[in-house]
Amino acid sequence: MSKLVGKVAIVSGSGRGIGREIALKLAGEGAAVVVNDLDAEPAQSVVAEIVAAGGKAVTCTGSVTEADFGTRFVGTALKEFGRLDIIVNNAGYTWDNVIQKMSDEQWNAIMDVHVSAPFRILRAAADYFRESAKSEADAGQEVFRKVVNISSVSGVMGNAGQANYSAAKAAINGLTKALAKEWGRYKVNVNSVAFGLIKTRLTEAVAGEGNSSTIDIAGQEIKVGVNAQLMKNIEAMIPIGRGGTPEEAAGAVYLMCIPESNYVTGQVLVVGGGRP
């Protein structure tokens, strides 16, 4: 039996990647989603995919650092769906440099959308969270909702050339914790799932020294990918022996998601193939 029958999820950054697999495993369990990316295009793929499957979902494109996005993604899930039961707050990307060499763009991009965007989503949802939870109270009813902000290992242990996205990823933590004593009394969970090693199109091996993929960030070509040899070293240091897969990082937020996780609140959970 589907356990997300009823429920709606927004799910940020889910055009492309780990985001849509997320999108993809929540709607295959029954959710409806909003599905978001900067793009339209992608955006209205998975929303094809999820539907021609089935089930249900909406777009909601745009940058989630728009200032009235938070308000704008929580509202479309309201008017669509007239429900709002997990938010997974996903969408990012990483912008490396030694800090020496770190531009404040740099840092105030990446804080941006790691950090102050999921904050203004869990604002916008905070009103009809808590009027919600009132009046399933007031009815005698225990419905938990739940949210997942996406971390890293980076933002755990740290990591040397991402001053940035390791202390973006420690906020987003430190974040969940705090919202997990703030909304336990809403029956809210609020958890991170900190990812190691997952095999995307930002972390794709490149050959040769200097070679790299770019990606388009509001007119700002991002570096990406990894070099093949530090791929291979990385991945040996990996118990399990290799990077994970979009799919088994959705998995692991879908555990989030369950009403098998209503008594897990507060949680960073490493998803690293059994490297911390």
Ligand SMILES: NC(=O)c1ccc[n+]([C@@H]2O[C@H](COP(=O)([O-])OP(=O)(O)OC[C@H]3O[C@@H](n4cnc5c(N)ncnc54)[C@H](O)[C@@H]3O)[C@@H](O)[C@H]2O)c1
Given for the second form:
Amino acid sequence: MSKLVGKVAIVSGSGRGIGREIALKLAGEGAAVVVNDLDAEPAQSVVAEIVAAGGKAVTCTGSVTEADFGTRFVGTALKEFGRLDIIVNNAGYTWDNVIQKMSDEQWNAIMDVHVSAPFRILRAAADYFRESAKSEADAGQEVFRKVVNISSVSGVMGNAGQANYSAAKAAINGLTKALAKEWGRYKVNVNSVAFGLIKTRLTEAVAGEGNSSTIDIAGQEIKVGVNAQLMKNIEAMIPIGRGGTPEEAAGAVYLMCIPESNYVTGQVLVVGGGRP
Ligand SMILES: NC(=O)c1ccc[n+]([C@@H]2O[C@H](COP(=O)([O-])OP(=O)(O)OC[C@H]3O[C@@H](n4cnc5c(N)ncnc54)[C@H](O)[C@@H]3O)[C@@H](O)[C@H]2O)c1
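Alternative state: the form predicted in complex with the named molecule, after the form predicted alone:
Full assembly next; the chain just shown is listed first.
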């Protein structure tokens, strides 16, 4: 029995990688999904895939860092599907360097995409969540809604070369814990899922070795990826013996979206194959 029938989800950065699998998983379990990505083409292709499988989805493209994006994202769910039950803050990228070589631009860009953008998206949903909870309580109902903020083990343990990303992913965990306390009364579960190594273009590309991926952020090409030898060393330290797949990552997010997790809130679930 599909557990998310009648629910509406918004998933940022869901044109590729983990976000894509989250959108497909939530849709596969019955949710209508608003698919966001910086890039229109992959977002449209995820929507097409969901619709072809008999699900419901629309795009809301653009950067999560745009000042009005939160309002637009939440507004799309309400306009297209008439409600909002699940918010997954997933969009993001890495822009690594040791601290002495890290520019203000590099620091601010990563804080903006991983912390400020989720903050604005969640703030845009606040009135709707509060008013819905009030009318549901008046009707004697308890309806749970879900926020899943995507974090990283870098935000839990720290990671050399990622001062900006580690700080940002730790900050999103702080936002998660604060909002769990503010929104408990509205029956909104707010949790973080902190991934270890998940095999996507962020981690599979081999930076500096000829076939690395780049992300175009406001006209600037930013290299992502992990050196091949470093990747082998990381995998050797994972008790399960390998990096996770995007499908496995999406499975953990799904757990935070179903009724069985209704009493779980303010938590950081580490999904790292046994490596914290
Ligand atoms: N892959 C990993 O090992 C790993 C580990 C820990 C955390 N994460 C986190 O998981 C999330 C997804 O990463 P992924 O590995 O799937 O990367 P990915 O590059 O495969 O996918 C990320 C998607 O987000 C989009 N995106 C980037 N910036 C955006 C913006 N400003 N607005 C809208 N969309 C934007 C990209 O276009 C891309 O389609 C990120 O928050 C990342 O930090 C990944």
